[in-house]
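Shown here is one chain on its own, the form predicted on its own, set out as structure tokens.
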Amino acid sequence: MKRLLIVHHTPSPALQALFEAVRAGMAAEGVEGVEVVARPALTASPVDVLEADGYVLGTPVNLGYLSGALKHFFDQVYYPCLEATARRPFAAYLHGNNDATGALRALESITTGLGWRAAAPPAVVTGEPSRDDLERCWELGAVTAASLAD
């Protein structure tokens, strides 16, 4: 069975809604053989990353950048996981009140450095999540899980 790791920092109701939509998408009909494991960004470890076959990253955008919690996660796992996780799929959802350009640039730089490959385009949500935003997050979860399915 493949393992899909969700690493998230979920400090707000908006991010909780996005997290739940992504997780629901991972359980979509027809996606089989994928175990979903969720870890808060401040507690996710290199072992969690090494044991997973793919990743979904969820973060608020704070001051135009990734949350400190997700940055801390990357600081902890970067070198221990650098070679062993190359070419694994990942996806991301981000929530902010306005521009997420800096956060997207940082995420691309870090995941490129790790050698991870995007399974889906990032879902960027600003303001209160709409029905379309939640559907996009559901699709992100479904597509990422399907990329690992047996």
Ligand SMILES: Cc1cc2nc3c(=O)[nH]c(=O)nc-3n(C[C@H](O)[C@H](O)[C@H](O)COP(=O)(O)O)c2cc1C
The other form holds:
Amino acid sequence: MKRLLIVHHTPSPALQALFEAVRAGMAAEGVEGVEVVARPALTASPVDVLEADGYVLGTPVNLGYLSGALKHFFDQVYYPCLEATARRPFAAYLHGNNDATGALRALESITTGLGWRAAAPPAVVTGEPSRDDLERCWELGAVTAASLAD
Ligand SMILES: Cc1cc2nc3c(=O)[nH]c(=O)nc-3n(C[C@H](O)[C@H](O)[C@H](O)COP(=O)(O)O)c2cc1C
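Let's compare: the form predicted on its own is above, so bring in the form predicted in complex with the named molecule.
Expanding to the full complex; the earlier chain stays at the top.
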């Protein structure tokens, strides 16, 4: 059984909707042998990361960057997980009101440093999530889980 870890900061209904869509996608029919573990970003530990086989990161865009909560997560796990988790797959969903450029740049830089490989392009949602946005998040969850499936 493979383990997929969702590390998320979910401070509003919009982010909760994205989180639920991603998690539903991970449970898609046909994806076998993948256990999903969800951890709020402020509680996720290096052990959670070491014990997982792939990752989905979820965050709002705050002040042109990742949320402080997801940044705190990366600060905690970066060096303890650097060697052991290289080449593992990841994906991310971000929610902002207008511009996610800085957050995407930071995510790219951090995950490149860790040596993680993108299982899917990031899903960026602006404003009230539409049906299409939720479908993209569902797909992101499904594709990332499928990348781990036997
Ligand atoms: C302090 C603060 C800074 C923010 N900075 C940005 C930003 O730089 N870019 C952006 O697109 N949205 C920004 N936002 C909007 C948040 O991303 C948004 O509030 C969050 O995703 C939750 O969405 P909701 O408020 O629609 O529920 C900011 C929000 C706050 C509170």
